[in-house]
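Here's a solo chain for you in structure tokens, the form predicted alone.
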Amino acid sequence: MNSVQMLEVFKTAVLVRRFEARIVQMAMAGELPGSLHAGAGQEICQIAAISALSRDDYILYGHRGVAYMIARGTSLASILADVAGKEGATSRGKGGVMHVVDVANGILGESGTLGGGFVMSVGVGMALKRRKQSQAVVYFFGDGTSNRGTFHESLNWAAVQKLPCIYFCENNGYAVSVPTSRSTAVADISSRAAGYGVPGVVVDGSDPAAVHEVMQTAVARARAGHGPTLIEAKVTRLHGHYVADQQTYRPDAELVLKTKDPLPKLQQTLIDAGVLTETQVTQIEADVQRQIDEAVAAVRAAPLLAPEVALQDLYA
């Protein structure tokens, strides 16, 4: 990853961080439902991984954060409209932030339950293989989700069929409130790859260049017909499982927030490298604020979803 790409990751991460904070602020004020699962601390990893994809590759995601959508080009207004239940959203305001589906930007959404995305992504991989298409499909999931049966079943099938699937685990050390050390027998989720004969890689999720590199290798492997790769990025969840989580189970929560945030670390790295200046940081923050204000204004003016629309698009 060159310096220009690193700077773009930083700019996008600032936008994501401030946008999420605005959603939380609006939720706490009662203007929006408070069901957001913030991705703060993990957004640099998510953005860097997506930067290694082509525009026609596909992604499915867990529900931690909005970086996936913003990095792929989904507008802030449409994401916010999804949260607000308003017209102009990707799902006409029916799915909230956890079910953004933006096919034009390669975002295929997520399952109704965590872990269902494994099966969906393998289905996409099967379709790509049968159509002899060269795209890859990536499923972003958490360490807790890796304990679901669908993880093992789908990874086995993807390995057998050599599907162009990439399993991207964001290991933040917690499944809701349960530490990984109390729920998972292996130290590294990536070590499970050996059981299915595919590569398993651990990467520092706070290092965008390292994440980009392992993702590039996985994409090349997928395109070459060699099958899936399991990537495990070690990341830090800066906040609770969801907006109102008080984290009583996490005595180090305040310390983590002060010392483990990768965003100021990346900012300083870019400044030290001469890629970014304090003046540019101020300009980036101002531009981000303008974009968010415009999106909020647009969604506040948009109509609420009509009640009769709620039952449309149902297939079962």
Second form
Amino acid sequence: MNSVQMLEVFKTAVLVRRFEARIVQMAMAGELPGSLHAGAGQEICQIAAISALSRDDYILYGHRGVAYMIARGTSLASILADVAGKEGATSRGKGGVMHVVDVANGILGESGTLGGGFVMSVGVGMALKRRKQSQAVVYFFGDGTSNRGTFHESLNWAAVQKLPCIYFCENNGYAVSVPTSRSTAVADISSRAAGYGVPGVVVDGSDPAAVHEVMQTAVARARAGHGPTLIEAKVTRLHGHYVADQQTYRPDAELVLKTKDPLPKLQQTLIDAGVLTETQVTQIEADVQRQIDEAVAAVRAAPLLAPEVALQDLYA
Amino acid sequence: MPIITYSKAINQALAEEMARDENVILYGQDVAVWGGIFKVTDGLYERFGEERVFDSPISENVMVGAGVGAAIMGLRPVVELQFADFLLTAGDEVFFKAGMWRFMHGGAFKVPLVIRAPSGGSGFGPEHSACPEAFIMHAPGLLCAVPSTPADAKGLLKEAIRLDNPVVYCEHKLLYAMRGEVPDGDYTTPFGKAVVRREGDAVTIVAWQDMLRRSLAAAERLSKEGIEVEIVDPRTLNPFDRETIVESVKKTGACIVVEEAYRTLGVGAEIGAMLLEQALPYLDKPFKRLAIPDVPLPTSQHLVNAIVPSEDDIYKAVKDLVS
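Could you present the same protein in the form predicted together with its partner chain, rather than the form predicted alone shown above?
Below is the entire complex, every chain and molecule, led by the chain shown above.
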């Protein structure tokens, strides 16, 4: 990953961070429901992973954050409309922020039951293989989700059929309130790959270049018809499981917030490398605020979805 | 018209649809090389090759879930679940992924998936004998076909494969060997249109699959005693043709539902409630249900026979009602 690409990851991460913070702020003020599972701390990893994909690759994603969609080009206003249940929502009020969908940008949606994306991505992989097109599908999930049976069934089948599926685990050490050490018998989720005869890779999720590189390798393997890869990025969850979670179960919550945030670290790295200046940072922040303000204004002005929409979209 | 078995009718439907549309794929445990444990998919692997007909591991969650994933990408997967009971093994994928993926994403996708669910035919034990229609009927987003004849088995499956919505296609294990006329050439049977299998004025019986067969046999006996039973076969349970049942009840003034599933909140309960809402003025007699008392089905056939509605049970129920 070159310095220009790295700078792009940084800019998108700032946008995502500030956008999510605004949603949280609006939720705390009672203007929006507090159903967001903030991705703060994990967005650099998510954006860097997506930066290794082509425009025609597909993704299915997990609960944590909206970076996936923003990195693929989904508009802030449509995501915010999903949160608010307003006209312009991608799921027409059916899925909220959990089911943002944007097929034109390769976003195939989210399973509300965690780990449902594993089995869905196998089917997407089957379709891509049958079409004989050189595309890949990535499923982003958490360490807790890797304990679902769907993980095991799908990894086995994707491996047997050599499907172009990439399983990208964001290991943030917590499944809601339960630390990984109390839910999972292995130290590295990626070690489970061996049980299915596929490569398992660990990467530092705060290092965009490293994440980009392991994704590139996995994508090349998928495109060549060699089957799935299991990637595990070690990341930090800066906030609670969702907006109102005060993390009373987590003694190091404040310390993590102060010391483990990868965003200021990346900013400093880029400044030290001469790729970014303090002035540019100020400009990026101002630009980001403007974009968010515009989206908030548009969604505030948009009408609520009509009641009859609740009865629509079930059958084709 | 050629006379073939119910099993062969399903096989023909699969072969014709696979020949017509290369997006149709078929998979499930043992469906390829072995031709299915009930031999329903015999010859399809040889004809269409391993890219379109393949065996899967014992992984019901991914079998159905991958079907949904492939369907939203434009394929038309047909998944055989071997035993209808396994719909619950793959419950998340059947009810949430297949049933809701389109809805919860605001209509962004179509899910043209068919889940073939060999149902009923007790004697296979508590976890291999279910008629799970009520579960499916209770789940928004899933269509449900319950073919009772070879002609319907073929026509409804061809229709199911062409529909853009997920279908649970219940094929009854005790009907596989049943023979019947099947129309020549390409045809489909529309969903949501019940058929009156026998006309009468004494009572309306609603029944399908093996319970239809038993009801028709009972009706023959009753006819000899001058009691003419009208029998409605719904053919699909979602969409559900309420109108034909109500019309029949207007004529007969009485209704018995015979089903091969648990009584409480079964399909019969829904039909009874529907008649209260829509046809109460026409009911001269109490609504009746014959179903399995709320116990799992045992394996031993004589125990099964003690609880599954029989031809005799149906005969007696009608006699009690009309006397």
